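Here we start with a single chain on its own, the form predicted on its own, put down as structure tokens.
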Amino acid sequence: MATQSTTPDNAQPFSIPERALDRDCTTLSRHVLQQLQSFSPDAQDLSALMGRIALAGKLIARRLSSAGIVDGVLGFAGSENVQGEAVKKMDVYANEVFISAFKQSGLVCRLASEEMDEPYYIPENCPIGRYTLLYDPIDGSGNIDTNLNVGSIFAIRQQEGSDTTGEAKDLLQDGSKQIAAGYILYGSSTVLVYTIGKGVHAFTLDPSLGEFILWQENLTMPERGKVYSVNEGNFWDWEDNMRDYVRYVHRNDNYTARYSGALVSDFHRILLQGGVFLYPGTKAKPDGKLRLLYESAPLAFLAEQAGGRASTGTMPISEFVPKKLHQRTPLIVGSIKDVELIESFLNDRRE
């Protein structure tokens, strides 16, 4: 007996287009040499920088899918950070697999985190490792425990003088001094967001391949949003110019409010959607709560590369020169539009 085929007669033979096909085949390293249109010693340590983190991530993401399962993920490690700080047993493990990828690597003298009191050196890289990488190894760890999204940030410097001392006094100069920047995103798929100050590219892992595989190219924020994202438990802490903007937000039916304890996953929204990002300072800490050189800035770098805009309220974040490695910022970021509304309340100069 015959069978009879289950296939329309006007079907087409299953086929993936060229494009797709060239998109698979972009992976970040490649995707970093091809911003850079060169195969030189700095674009290929540039390369091999992004292909270090992304191995960072790989590590913690796997970590983190087995949160649970293995001891080392879930709950407190016991010590404070030296902001004073509660630490996850997460943010420990985190920070030891960025100082592991990067020790063997030749390309970095020192690593900075906020979870360390002072860089952190390796000495056999220095005569040759010409960067730095500044970094807060999980953003947003109180989620973890809940199984809610967390995130990584970075920033890479080049290296300025000798430092023989190990002040890193060469780290304590704006923005514009980065050379790159970047997150990543642990949630249902783990995603990698960088600039080399060539536009804003995002990729996704595959885990079959284990590579992170180019998602989409040239990210733009849109220039007006609809969404804000703030604490509002903090609402009797701030002054009263920022709680005017919030009450102006409440009483205008465009926003809405999504805020989800995670830096990195509120800005992933708001770079994608538009809108707001802010964590002000307030009456007791009008510094805020924010590091410049770990969280602020590499978001600010990565917002204005995509037709954004981050500032302190005051000023934009690209300029503020901070004082101290683990100087705390005001953070606003997000579309152009939103950040200056609210600037123009800060500054009490709305129409």
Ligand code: P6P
The other form holds:
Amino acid sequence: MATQSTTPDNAQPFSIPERALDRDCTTLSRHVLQQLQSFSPDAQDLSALMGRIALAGKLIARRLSSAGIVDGVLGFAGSENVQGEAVKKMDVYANEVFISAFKQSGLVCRLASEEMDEPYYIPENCPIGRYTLLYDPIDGSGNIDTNLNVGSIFAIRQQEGSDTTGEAKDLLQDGSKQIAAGYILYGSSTVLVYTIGKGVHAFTLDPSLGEFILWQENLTMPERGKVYSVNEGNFWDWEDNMRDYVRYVHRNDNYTARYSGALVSDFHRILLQGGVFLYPGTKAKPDGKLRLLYESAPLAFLAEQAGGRASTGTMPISEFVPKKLHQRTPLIVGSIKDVELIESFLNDRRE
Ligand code: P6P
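Switching forms now, from the form predicted on its own to the form predicted in complex with 6-O-phosphono-alpha-D-fructofuranose (P6P), please provide the structure.
Below: every chain and molecule of the assembly, starting with the one above.
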């Protein structure tokens, strides 16, 4: 029922479409509770966790929007991370943002990040929670200095056992242990996409409100798409069957190539329009480049929730049990028919 008011000259009553207001009030934290249809402690925790993710996203988006105007956004920090990659200033900043957003939350016991050799354990003088946040604070940071899209990727797992050693052995479990996953895409607008296992939902940051407002619910990937997204500069490093797949799409008019150099940006396109993103292993690096726990597994959770598929090429990403915290994996993710086609090439199952 829209609220109506009459005007003195009996003109058409002015009405405020209730839907518009209700939508503006569907913030991320409220949406999580609606998804769970519960106000249990677990539901409240999950809602609060997503609220902290949103805070981190707002802080990072604000910083990125001032790149070139304030120091500390563009350029390199002058160090290397555990991945052996040159660290950008924004990698350091964004990593600290997530720690600050969660440190006093009482929600997590540790944070595991692409940028940290070992997990950051919440100090004893801070409230300790029972969840672990795994995250890539800035994915695709090579794009920052040219003002192209970048993202943050996150996954939330329950703390299991009391392992406080650096290996965090209880994190070395398959993707079914993720209770929430998603990403924030810092693009022409800032979009947060998440799942808690009840569909995939997208929110857009309204800077005037400082809130992520519901944009689309229950996103589903088309079962096939036109886009294939891969860095063909690695073509001659791939195994023969992978090269055969790429030759197939070259010859087939139904495909077009799109590749941004930022996983979140390329995945978001695939989520909305269909197609496939792939970062295969090479002869020199059969495990590929992308990390499992805080890049591929969260995106696999989203893809499967959206009716898509995510594979290493030989097994579902969601079933892959990592041997170490910074485990790498080949990644093929997207529309189910496109992923299955690549698997048929890789496993010699072509009709
Ligand atoms: P390449 C960014 O460094 C990243 O981790 C992903 O965001 C992206 O998809 C990939 O690596 C790009 O790697 O080798 O194509 O530059």
